[in-house]
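Below, in structure tokens: the form predicted alone, a single chain.
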Amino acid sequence: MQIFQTDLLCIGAGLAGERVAIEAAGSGFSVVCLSLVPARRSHSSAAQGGMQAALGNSAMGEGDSPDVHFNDTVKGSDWGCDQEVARIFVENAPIAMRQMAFWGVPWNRVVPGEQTYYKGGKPFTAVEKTENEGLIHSRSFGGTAKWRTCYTSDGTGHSVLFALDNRAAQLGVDIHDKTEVVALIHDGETCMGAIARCLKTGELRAYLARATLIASGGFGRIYRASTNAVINDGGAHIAALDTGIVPIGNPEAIQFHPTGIVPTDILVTEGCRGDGGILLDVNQYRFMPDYEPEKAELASRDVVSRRMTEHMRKGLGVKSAYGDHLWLDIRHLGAHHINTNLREVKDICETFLGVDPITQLVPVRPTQHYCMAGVRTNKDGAVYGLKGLFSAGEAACWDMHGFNRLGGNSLSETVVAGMVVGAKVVEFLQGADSVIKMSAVRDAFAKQQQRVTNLIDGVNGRENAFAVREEMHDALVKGAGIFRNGKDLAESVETLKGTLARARRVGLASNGIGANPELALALKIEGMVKLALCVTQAALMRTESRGAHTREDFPDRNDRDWLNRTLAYWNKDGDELPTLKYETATPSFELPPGERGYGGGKIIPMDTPPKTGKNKA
């Protein structure tokens, strides 16, 4: 058994993972980051639009503050978030953005004088102040009262990830790429690292650590149509769920982004609409103001996705060989703006569609994009159930997003949570004496080695892992899409129970040797189906509509009965369904539940509404 030992093991080397790694390495601790791909190819690099932080530098951001940002975040979450965490986030976001600039992120900067911007397809003029020249600029994003999304054209994730990777290299962070975690090492109380598989040789390794961080991104690839990279299939979530101790928080909270291109589902940034792009139907009519007169295309993502789907259901979508879609129009922004601020969008459209967005409409429709769901942690990033285990970024349910996240908040969260949780990890490492139990290490390694052997030998059967995945995809499409109802969800749950039984009988057609994608999927497929069951069962039980969770048979937001957070546990390996528990959504209310200001819908109020908190906005 090959063993590596370190102070901090980061599962994931994207923005959240590397930011926590930097905090620990900067305090003198050894750090190893495990990554499925080279660190700079992490899915964080695909993020385009920007990072929210209340800097208030631009003319349209004037008067912004952490209080205003807090209000937008809580309303965006449909009051499903932990308001204490949201406050931590908004207060630290400006600090993190300026720190990123210090580390080399080339933020777009304010240019003084009259500037032409677009809103709803129409130009307007804003005067940028001379005294703000050179300060970090911002653009508009959905669900915000002010322009606060800091950006580097439409390559923000790319720029920030490269800057962080440089900083990590300076501090001696060790990156082990092409390495996939298959299990956590624990004794039921303490996490001591992970068992991982080398994707080049197929060999298993043991990574022993005093502290372990899950920062592997979302698990959107349990859906067939997703903007996520193929690596976002929930491997680390599965390892956590398989402990029987660690819960997934709010698994039913899955976000669909309005503008995945058709047919590839690759994302084009919300920055397109933030910069003034509009949505058109089959008649090239701009329909969003009919549904959302005030926010239009810049309502929150759950609302825009829902309105687009409603419009297509009325027969006003554009027919295609790949199903109905709508049009995104950014032509009026002009060649200079698109080539400067939306250049990645242009490259994507030209490369994957053969469409030039300067002169042509872009086919788009809502597609799975983000998991508000994640490994449940407290406000310090410490995972429920296992000492020494932390989580940050999209992998975590921290929980500042609740049932819908605002565009730009999650990319910002990666570095803010990385900074905040990283400091807590350092405190843990400074104050904890760790004991690695080699019996637990040997048991975990032997169990995973036996799993591999059983799959190769077909001990449990010869079900095809790829066919099982397709059945899972079909069930999620039927029950857990943008619109949900009890009948379809119940059918999906029953289907997935059968799919889980099939997943437990998977065997290989190949020999499993070396860089073997069939074995990689076979090791994860049972866990992926378990995640799908967490999503569907939790959605079936939640008899209300909140944020991205929309029940057609329960259209009201029910604060009386459902202002809480779902915790999904998989108690035993042989269970057919997750065990669901619930906890209060937030320990205190700084902003009492109310209207979001967009999206409509009836609200069933709490029996005893909380008093107004300290928020001054």
Second form
Amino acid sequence: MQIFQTDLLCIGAGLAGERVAIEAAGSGFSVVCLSLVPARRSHSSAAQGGMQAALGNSAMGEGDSPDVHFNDTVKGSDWGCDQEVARIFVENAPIAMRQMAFWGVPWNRVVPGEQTYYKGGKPFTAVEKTENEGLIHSRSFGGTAKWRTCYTSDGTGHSVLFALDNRAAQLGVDIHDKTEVVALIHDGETCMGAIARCLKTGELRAYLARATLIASGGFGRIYRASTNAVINDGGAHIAALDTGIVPIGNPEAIQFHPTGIVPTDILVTEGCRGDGGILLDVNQYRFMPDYEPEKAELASRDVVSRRMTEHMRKGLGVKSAYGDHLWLDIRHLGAHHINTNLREVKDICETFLGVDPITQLVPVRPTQHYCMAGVRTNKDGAVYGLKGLFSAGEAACWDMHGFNRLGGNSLSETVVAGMVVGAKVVEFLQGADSVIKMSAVRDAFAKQQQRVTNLIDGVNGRENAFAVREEMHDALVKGAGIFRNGKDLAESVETLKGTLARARRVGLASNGIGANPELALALKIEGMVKLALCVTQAALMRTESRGAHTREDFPDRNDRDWLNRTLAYWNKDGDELPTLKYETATPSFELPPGERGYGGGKIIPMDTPPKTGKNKA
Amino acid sequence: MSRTLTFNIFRYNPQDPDSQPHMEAFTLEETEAMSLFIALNRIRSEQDPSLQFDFCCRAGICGACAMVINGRPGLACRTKTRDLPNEITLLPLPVFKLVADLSVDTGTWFRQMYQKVESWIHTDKEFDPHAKEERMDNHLAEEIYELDRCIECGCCVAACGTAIMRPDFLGAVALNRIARFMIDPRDERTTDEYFDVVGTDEGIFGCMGLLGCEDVCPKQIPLQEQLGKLRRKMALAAINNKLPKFLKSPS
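Right, the form predicted alone is done, so what does the form predicted in complex with its partner chain look like?
Entire complex below, previous chain first.
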């Protein structure tokens, strides 16, 4: 057994993982980051649009403040978020953006004077103030009252990740890439690190750590059509769920982004619509203002995705060999704007569609994009159930997004949560001494070693892991897409129970030697199906519509019975279904439940309206 | 329209004592808009689940899937089969250590590169969380981003004559990185300090000017221009260092 020892073990080396790593390394602690891919290939790098922070430097962001950002975030979440966490987030976001600038991010800056911008496809001018020249600029994103999204062209995630990884290299953060976590080491009370498989040699290793952080991104790849990178398959969520004591928060809260391209499901940024792009139907008619007169294409993502689906169901989508889609039109933004500020978009359209967005329409439809769902933590980022275990970024349910997150808020969350949770991890490391129980390490290691042997030898059967994955994909599409209903969800849950049984009988067709990819899938397919069951079962039980969770049979937002957060546990290994518990959505209400101002829909109010009070962090 | 494509793929698993390096042929019916991402995943799930290759974003953004495609380094996810003949030969990138089949270890190579060129902002300033950000001209921010767009796919290294001959050569990716920091006013390194890093045969003076790097860069980063500028700047610095003190320009 090869053993590595460190103060902090980060599972994931994207923005959230590296930001926490930097905080710990900067305080003199040793840090190892495990990553499926070299750090800079993490899925954070694919985030194009930007990061929300109320800097208020731009003309269209004038008068912005953390308070306005807070209101947008809570409304966006459809009141599903933890308002204390949302407050911590909005207050810290401007500091985090400036810190990124300090570490080298080439943010786009304010250019003074009269500038032409677009809203709803129409140009208008705004005057950028001379005194703000050279400060960080911002663009418009959906569901926001102000232009608040800081950006670097349309490569924001890429440039911030490069700046952070540079900083991590400077501080000597140790990155073990091509390494995949398969289990957490714990004794039922304390997390002591993880068992991981080296994806260069295939060997299993034990990483012993005083603190462990899950920052592995989302698990969107349990869906077939996802904008996510292929690595976002929930490996670390599975390790957390498998402890039996760590819950997944709000597993039913899954976001569909309005503009995945058809085919291939690659994302084109919300910045397209933020910068003035519009959506057209089969008749090249702009339909969004009919549904959402106020916000049109810039309502929150859940609303736009629903309206698009609704419109296509009326037969107004464009037929194609890959199913119906709609058009995204950015032609009016002009060659200069597209070539500089929407350059990745142009590249993606040209390469993957053979479409030039300067002169042609882009085929798009809503596609799985983001997990508000995640490993449940408290406001310090400490995971429920195990001491010494933390989580941040998309992997976590911290929970500032509730049932829908705003564009630009997740990328921002990675570095803000990284900063906040990083400080808490440092506090934890400076505090109590920890004891590593070698018996727990040996047990965890032996168990994983046994699983590998069983899969190679076909001890439990020879089910094909790829085929099991297909069945899971089908069941999720049927029940847990944009529109959900009790009947389809119940069917999906039944199907998935069978899928889970099949997953438990998986065995390899190949020899499993080295970094064998079949073994990688076989090791996590059972866990992926468990995650799929958490999503569908929680969606079946939640008999209301809130944010991205839309029940056709329960269209109202029900604050009376469902203003809460689902906690999904997998109590015992052999269980067929998760055990669901619920907790209040927020410990206090700074902003009492109300109308979002877009999306329509009825609200069943709480029996006793909550006391409100500003509770600034 | 449907063609039958033959993929000749390099196979070798160093972890398997029975494995010998060889080429293996797989055939697939071509489908509409087929990319190498689609093709290789189909081969893995339908024909040989042990086939190793690297994909991540599958959108040309992360740089994970570089390989040698019919003799030319490129990103597999961006490569459409319709642009290729019926016979497609796939090899792992040279220079980088082989993991198995088409998978190579780029992570280790790049991390040692960051340390060699000290790929970070050098400053004596401390971050002040209460202060506004330092101002920067937007045009300069765009120029920095232009060079920051590199995705570290390794194509430029694999296509470099010098990198293949001498393992200590920094490669275009590292020289571009230095160029990026040189134009960034937040990095306080002097020309002399940059000279220490790249003013050698391992650095800019090792470049033979073949410019395969520029030809294969999937992000069209202007490497030729950057290498040219860097060479001129470092040559001037070298001359300046030979001058008597009173003639020297400050660095």
